[in-house]
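Below you'll find only one chain, the form predicted on its own, shown as structure tokens.
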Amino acid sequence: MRFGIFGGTFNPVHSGHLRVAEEVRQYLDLEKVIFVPSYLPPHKDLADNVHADKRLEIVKIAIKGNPYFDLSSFEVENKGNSYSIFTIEHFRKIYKATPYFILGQDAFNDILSWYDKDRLFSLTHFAVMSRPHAQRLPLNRIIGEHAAGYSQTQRGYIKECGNEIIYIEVTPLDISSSKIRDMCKKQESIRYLVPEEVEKYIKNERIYL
């Protein structure tokens, strides 16, 4: 099974998330991309305190119709801080395979601040998406001493065990969840920034008002 894990608060998930997930899926020829909404993100506050069940439902609505996209409530059901290492271990056990952990360049640049970071590099591939305002730094500046275990390849880096760090240029769609939340508060249209059914659900549930 070739699969990707795409985590985040998804508060709300938007067309930018969906498009880059599709581009990464196609680039890596993944059989599945699993969206994993966090319960409590360890690196930032959860804006507007939107309940996890609402964010799960928004993602469920958004990915409906794409047979390559799936939704997991693993982090929500576990409650507490959502640490990626536990999510990665969970899906390794299920699929008996090494996942591709999908994240933006800005998040990857900060990876040495992550929980149990030293084990991450042996458990997963990293699919690092380009971000408009995030610089691709030399690998040793990002992951420190762990860089010594990687060799450079045409599309990134690889360890002797086969785990890769893959850089992927994705369409730079300037859409943010925070902007969508602000627009909802101002009762401005969010049409085309999110799927139509997501827009209806947010309005009907009055989530960001």
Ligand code: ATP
The other form holds:
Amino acid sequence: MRFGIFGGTFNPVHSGHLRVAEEVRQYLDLEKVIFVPSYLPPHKDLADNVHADKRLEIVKIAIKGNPYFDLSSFEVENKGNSYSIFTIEHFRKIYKATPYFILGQDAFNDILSWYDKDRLFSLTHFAVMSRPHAQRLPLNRIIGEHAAGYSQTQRGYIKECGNEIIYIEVTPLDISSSKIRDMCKKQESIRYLVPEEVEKYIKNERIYL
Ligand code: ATP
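Okay, that one was the form predicted on its own. Can I see the form predicted together with the named molecule too?
Every chain and every other molecule in the complex is listed next, the one we just looked at coming first.
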């Protein structure tokens, strides 16, 4: 089973997330991309305190119709801080395979601060997506001493155990959840930045006002 785990706060999920996930899926020939909204993100505040059930619902609405996209409530059900390492272990057990952990370059640049990072590097591949305003730095500047275990490949880096860091140039879409929340507060239209059904749900539930 070739599968990707796409973690995030998804507050809310937007068309940037959806499009880049689709591009990564195609590039890596994944059978599944599992969206895993966090309960409490360890690396940032949960803006507007939007309840996890609402963020889950928004992802559910957004991915409807894409047979390759799946939604998992694993982190939401576990409550507390959502550490990706536990999510990776969970899905490794289920699918008996090494996942591709999908994240943006901005998030990858911060990876040394992640919980239990040593185990992270041995339990998953990383699919690092380009993102406007995020710079691709030399690997040793991002992961320090961990870089020694990797050698360069055409598409990134590989470790002796076979785990890869793969850089994927995706369509640059300068869309972020924070921008969408701001626009909602200012009562500006978010049309086409999120799927139509998501726009309706956010409006009806008055989520970011
Ligand atoms: P916020 O603006 O609140 O910080 P966000 O738009 O970055 O949110 P997250 O839910 O934090 O959304 O993102 C989940 C993952 O998706 C992260 O790894 C992030 O880097 C990546 N990502 C989000 N938007 C894009 C985009 N437009 N292009 C590439 N990667 C993206």
